[in-house]
Amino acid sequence: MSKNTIVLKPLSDEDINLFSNWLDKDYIYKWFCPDGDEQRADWLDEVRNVDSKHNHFNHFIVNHNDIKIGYCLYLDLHFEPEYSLENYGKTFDEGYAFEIGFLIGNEEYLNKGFGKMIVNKLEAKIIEIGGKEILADPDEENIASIKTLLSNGFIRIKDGDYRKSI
């Protein structure tokens, strides 16, 4: 399994139904939609970019050998000051800090190291645009995501606050 077999492609309109189906899977829904169906609807609005407030989000479908296996995103935290204050205790300058999120929707690819490769690819994209810090806010019970972040060099600041300087 090589990192070169993972490709992040911008999420397209044709991918939204697949993403929606992945959100419905119990092992994804509990982490991405802990507040229920309203949060699920928010995710779908976000990926559809219903309004301009989501322009600083970058959504991707994860492909492995041309098979769509997952989803990931990064966003510039400068444009989410209330959120970053609440979750990370501070605000950030534009282009400095980016939050990431990821999921593997195709069960055949779980527990095989693909999460680590996805985070690595997201990091490369953030480095390419000049980012200095990557943050993630997994639920502390989401052991798989936390292990993935730690294996990629993130450090735990506090519950739900994992960071990596780049």
Ligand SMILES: CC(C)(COP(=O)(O)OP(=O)(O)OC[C@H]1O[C@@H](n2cnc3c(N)ncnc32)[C@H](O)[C@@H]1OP(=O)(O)O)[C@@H](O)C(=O)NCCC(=O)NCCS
The other form holds:
Amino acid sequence: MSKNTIVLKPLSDEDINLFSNWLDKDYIYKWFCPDGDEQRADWLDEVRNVDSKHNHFNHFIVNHNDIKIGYCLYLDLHFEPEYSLENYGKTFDEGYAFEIGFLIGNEEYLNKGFGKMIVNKLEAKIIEIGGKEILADPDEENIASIKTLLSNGFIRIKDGDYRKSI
Ligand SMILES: CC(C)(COP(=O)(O)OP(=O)(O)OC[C@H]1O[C@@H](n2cnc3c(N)ncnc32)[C@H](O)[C@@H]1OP(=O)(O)O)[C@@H](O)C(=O)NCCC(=O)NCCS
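To complete the pair, please output the form predicted together with the named molecule; the form predicted alone was given just before.
Let us now look at the entire complex, which starts with that chain.
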């Protein structure tokens, strides 16, 4: 399928209920909220950007033929120094390294290549803004996510540390 069959549109307030419903699906909750409901609440705060703490997060709804099929984000790791040190062993200059996350919220669209397309589109956005490295921290048991990253050219550095230089 062509990579142009999906469009990433900035997430708006009207998408928040949909995103919240997607988070509740077992196959998503398991990987997005492994620490439980507090983490679920954190995700909602992040997409709502309640106190402007998450200005460096860029959230998107993935559209296919005008149907909302998923969600993704990228964020500048410069603004997450503690997390970067813990997870990636270093901090990053502003505009250099971006972490990504993604999900297919509509089960009918799973396993059809859309996950790969989303990562490809996120990469294009990060290239556009001059980023040099893309990072992801999938759980090692999240085979679908890891395969999605590897088939987009990411390299496993260690458990939960996958990177692609661009
Ligand atoms: C991860 C996710 C986005 C993948 O999306 P998808 O559209 O189903 O994936 P694709 O069809 O593009 O397939 C990508 C690769 O994963 C493999 N794959 C997909 N689903 C799989 C599954 N359930 N088990 C094993 N492999 C799977 C595909 O075979 C493909 O591998 P290949 O390139 O070696 O052929 C989707 O499973 C999802 O939304 N999961 C829940 C949320 C999540 O875990 N997000 C990632 C957090 S880091």
